[in-house]
Amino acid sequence: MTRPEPGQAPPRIAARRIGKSFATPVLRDVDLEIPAGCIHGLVGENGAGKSTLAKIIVGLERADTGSLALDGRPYRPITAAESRNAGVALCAQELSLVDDLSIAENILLYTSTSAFKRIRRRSAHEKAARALVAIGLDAGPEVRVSRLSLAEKQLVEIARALATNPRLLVLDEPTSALTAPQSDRLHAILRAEARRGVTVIYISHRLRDVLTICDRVSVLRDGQVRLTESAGALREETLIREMAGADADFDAGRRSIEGTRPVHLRVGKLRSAALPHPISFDCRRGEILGLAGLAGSGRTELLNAILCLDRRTGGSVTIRTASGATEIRNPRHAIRCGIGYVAEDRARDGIFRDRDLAFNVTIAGLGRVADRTGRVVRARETAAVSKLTADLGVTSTGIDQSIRELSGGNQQRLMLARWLHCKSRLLLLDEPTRGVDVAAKLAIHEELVRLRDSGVAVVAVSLRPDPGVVEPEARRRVSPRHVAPGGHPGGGVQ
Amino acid sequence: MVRFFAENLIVLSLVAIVAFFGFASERFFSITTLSTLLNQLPALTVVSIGMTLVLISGAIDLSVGSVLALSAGVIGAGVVLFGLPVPIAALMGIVAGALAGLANGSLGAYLRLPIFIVTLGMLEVARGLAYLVTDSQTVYMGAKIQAFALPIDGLGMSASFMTALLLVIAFEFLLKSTVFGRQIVAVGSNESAAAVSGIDPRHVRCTVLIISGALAGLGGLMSSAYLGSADPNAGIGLELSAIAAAVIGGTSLMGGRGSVMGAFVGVLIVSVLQIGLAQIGITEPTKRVTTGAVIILAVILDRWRKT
């Protein structure tokens, strides 16, 4: 599988000390060299910086520091069109096809170099038809993209990139919607392209795919390259270990689980569109249950199904409340039953960024600071929020500070504070300490242990349950086939 | 100093505009100006309150002008054709507005149709209904209804105007100090996070659209009280004035930010501009150019204020 190491020829793409920050550093001093004809895998957890690196290479983002070289020449793309002309093509994770145009028109849009050239329909269709045959998609060039399935769209996106005859092809999660035969076909195509000297950067969460198709693999964690190794020398476990990193050591004080503590949450044969295989598990009071799984393994989808944020297609979720076992009906009902949920994507599902700390903390439990007429009592709110922020060690200028001015670690503490305010008896946490500083991580860990000791049930999802927090007995995996490293992705499969 | 200017920008602008017209026209500080202003204000004020809430929740309501006319038509038909007492007819007008809002909310929030298009459709539907109930005629009601718009002895203000003022205060309170107000802001600020926090965005948006419809219905009562008749052509283009007033008052069209008090100052700015420009002899076309420019200027200043 390994191809010859680069001899005299300069690498196809060389990145030197690439750095990029948005609010926080996303990439730090990334060095990467990939020779011609090499398929290079790029793996890492969500937020490790893979997609940002891909976007910098194709000119959709600009690096703050560092430089790129393409075949030994300095390369500094400012637009996607520029990188395309230089022979670099990207298939982004978010599909970028125009739904209302035909396949041929989409390919033409992407490959044509001039906006005002006349469109020659026949040649455009022939070109598209060739590209479709090559990728193994059985659809006419005149078909509208909106009529295609997600997998077909993904194939069109790849066909479109290949139609530009790139020197360097960057694929971000190319197989996330593909069936196994479709993936195999894609991999065969990539190998053929590599033999012709095309360089491929292959970003994926499917570690098995990465190890099969790639010549070399790099692991990104917290914006840095942690490991670059030839794929033959790597195992899935090694990759997972590097992706997760060593967590800040923290001793939770191990406790053994007595069987007498009552089951607080019971998930039975739960299914949804994104979770084709039924999942069952229990979580007891005073227990921290770790759910291990890579991104895309269905871990987030599982929590969404528990909370009824996604529609369930089967199974049941019951929770013990004061009035006995209750079946969760909708997200509001879940909160009333004492469930708190810290979502993985804080910016999308967590914070109200233009609002102050107090608003962000009390929004899910306004009833606790309001009087009977529905008026929010400021004094009560101030007292409640001040106490929580002090307990969790939130650094701010006051509870009227806008949350967007806070660091990720402080924001995450506030997400936890939101549910402490509600006095939730069951916490569902999706990657609760991802992308936060060590101090915040410790504060969150400590709080979780304190909650556990007071009888709260905690279900925490992460790539690898933090060894300190998750009790050894509880560190079991739920339905290992599906919510476990290398498992099947949840959604989009035909 | 800069901070003071930034925070009180719209009020200061209003003062500046009033001062400008005071200098430019000796007739500006007069009873006539004041009474014109007080007569025009109530309908636009209540409609702008509704619009502000709708915009903050991340939606829009283009139908308010037509709904106002529909309500006026219902009131006119009730009073003249069916001989109903004015209060009953007025209530029917407001209910008609609320029903239009309910239709907007059910289709736009619950069926997830694009709210812009739904309320655009309602703009036509309600206007058509207004013509139907009035038989396309202006229905004269006379003194029976005008009492609502005439100054009350000893107070110097009409019931109409006081109602509008009270509603400004009440809805500012609703928005800033109640659970429901928080929910409106949350839905407009981050719909997905609101859902995760146990708020049903559909429910909030639908409620806000019903409020907007009912307030437009009240606007119909106010405008027909002022005219003494129900005009099926009333309120044409009113949605744009209301959006302008809300935006001048600092409400974001993207949702999640705004205030009812600000919208009221916005209403004052828009109205004073209209009256003042007319008084200093500016022609209608130039008036429109100026008003439009002020709206755009307000958005530019608002962006500057935020950064």
Contents of the next structure:
Amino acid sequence: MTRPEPGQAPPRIAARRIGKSFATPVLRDVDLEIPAGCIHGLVGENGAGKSTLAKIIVGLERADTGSLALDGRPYRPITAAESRNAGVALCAQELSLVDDLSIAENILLYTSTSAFKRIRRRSAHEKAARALVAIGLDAGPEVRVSRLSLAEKQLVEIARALATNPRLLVLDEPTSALTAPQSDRLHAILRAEARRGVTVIYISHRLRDVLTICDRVSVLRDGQVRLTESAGALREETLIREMAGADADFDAGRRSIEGTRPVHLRVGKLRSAALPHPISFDCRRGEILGLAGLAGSGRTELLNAILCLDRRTGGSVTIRTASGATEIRNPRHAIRCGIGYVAEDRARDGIFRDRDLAFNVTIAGLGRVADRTGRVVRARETAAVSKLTADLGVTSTGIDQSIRELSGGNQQRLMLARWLHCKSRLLLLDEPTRGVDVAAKLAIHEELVRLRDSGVAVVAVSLRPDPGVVEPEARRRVSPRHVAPGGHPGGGVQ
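Now that the form predicted together with the partner chain has been shown, please provide the structure of the form predicted on its own.
A single chain, with no partners or molecules, comes next.
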């Protein structure tokens, strides 16, 4: 690692021989220097150590070995509050907002606006309003965070970090839930922050975004920095090769769909409080039906209404089972009828953070690994979970490992494994590849195509295509706003 020349400003952040292990080594002798005013990309496959390094920099984890320096001075944060006081802010992949508080109160958590222990509400609202305008979120500071979409929550998280006026900003998957215009606005803000001297560490699986916004890029593989280079000298193919450690064929290929299969899911004139206009469509056996739309278009709300997570105000949802067409009455009934659901916000609506992999995979279908008395048979559980994690390429130390210790991409694959364990014949997938790396996206796509070819029906919601990855062959793509009111998909079908 190079040292600054005499008279030269020290790097904003310098990591020297950082090492960290949990059950196995996660980071191995990581060296990294980033100057002031630089937007530095950090990429790697799921489990490469990116998020762990970010947590060490902001005081959420302690390194086992090595040291950090901030502007040339020793930097050893042991809490997130210490790092914020030093001018270091984090936007984590898993959001840390308090749903029961307002936007202004969430921003207030990190920026004190109190005098004599009394909160200056007007000052807090004014500061929050300025932050929201800057980030491009059209919501009042008094709005409760629980009423926001995932994309809007992500913008609040970013606004909260920017409101602390950091000199080092760490962003972990900042655009995973954002639309293209929202991402472009964020990138413009980051460029402006960099021009005034703020250093940005930008962690993302969206390689095109990384090469567009970043000045330099480092690749982590197996817990080590394998490459650091100017973004202008790199291509997506180079990053993928360095991330994977070998040349890989990421082309899923074109697949033809033969014949017409029977309707498996029929949605008729469905309405809810969030869907005032009736929506109708069919999904056939062995078909992947894509639902596309911007944030706020009703994509997630439509899936919630199908599964009865949101109360319906009209219409019906029927699914074909062995006993004939059955109308879905509630979520428990939906699962019994073979419907599986992977939510967009896996941290809040998907995983059980304090439980192990086995629990998270089998919880919806415990009867499949239990004996006649209802007691879980450990051998059955181990065999079932081990096969699913191997088939989906989940990286872990074993089925007893806590799911919170896994990367976001591995957690996402386990959510799919849960419903494969249940032998679900209809999958409702809300952003199934959110926050996963290129290879993992392809693995999920390949698994969905395999399920489709075996007769499983899939309804998949996507905000936008992932650049550089071939998507599964959806026979139809439908935009909720273009579904014919009261009828079947019209102009939105491609």
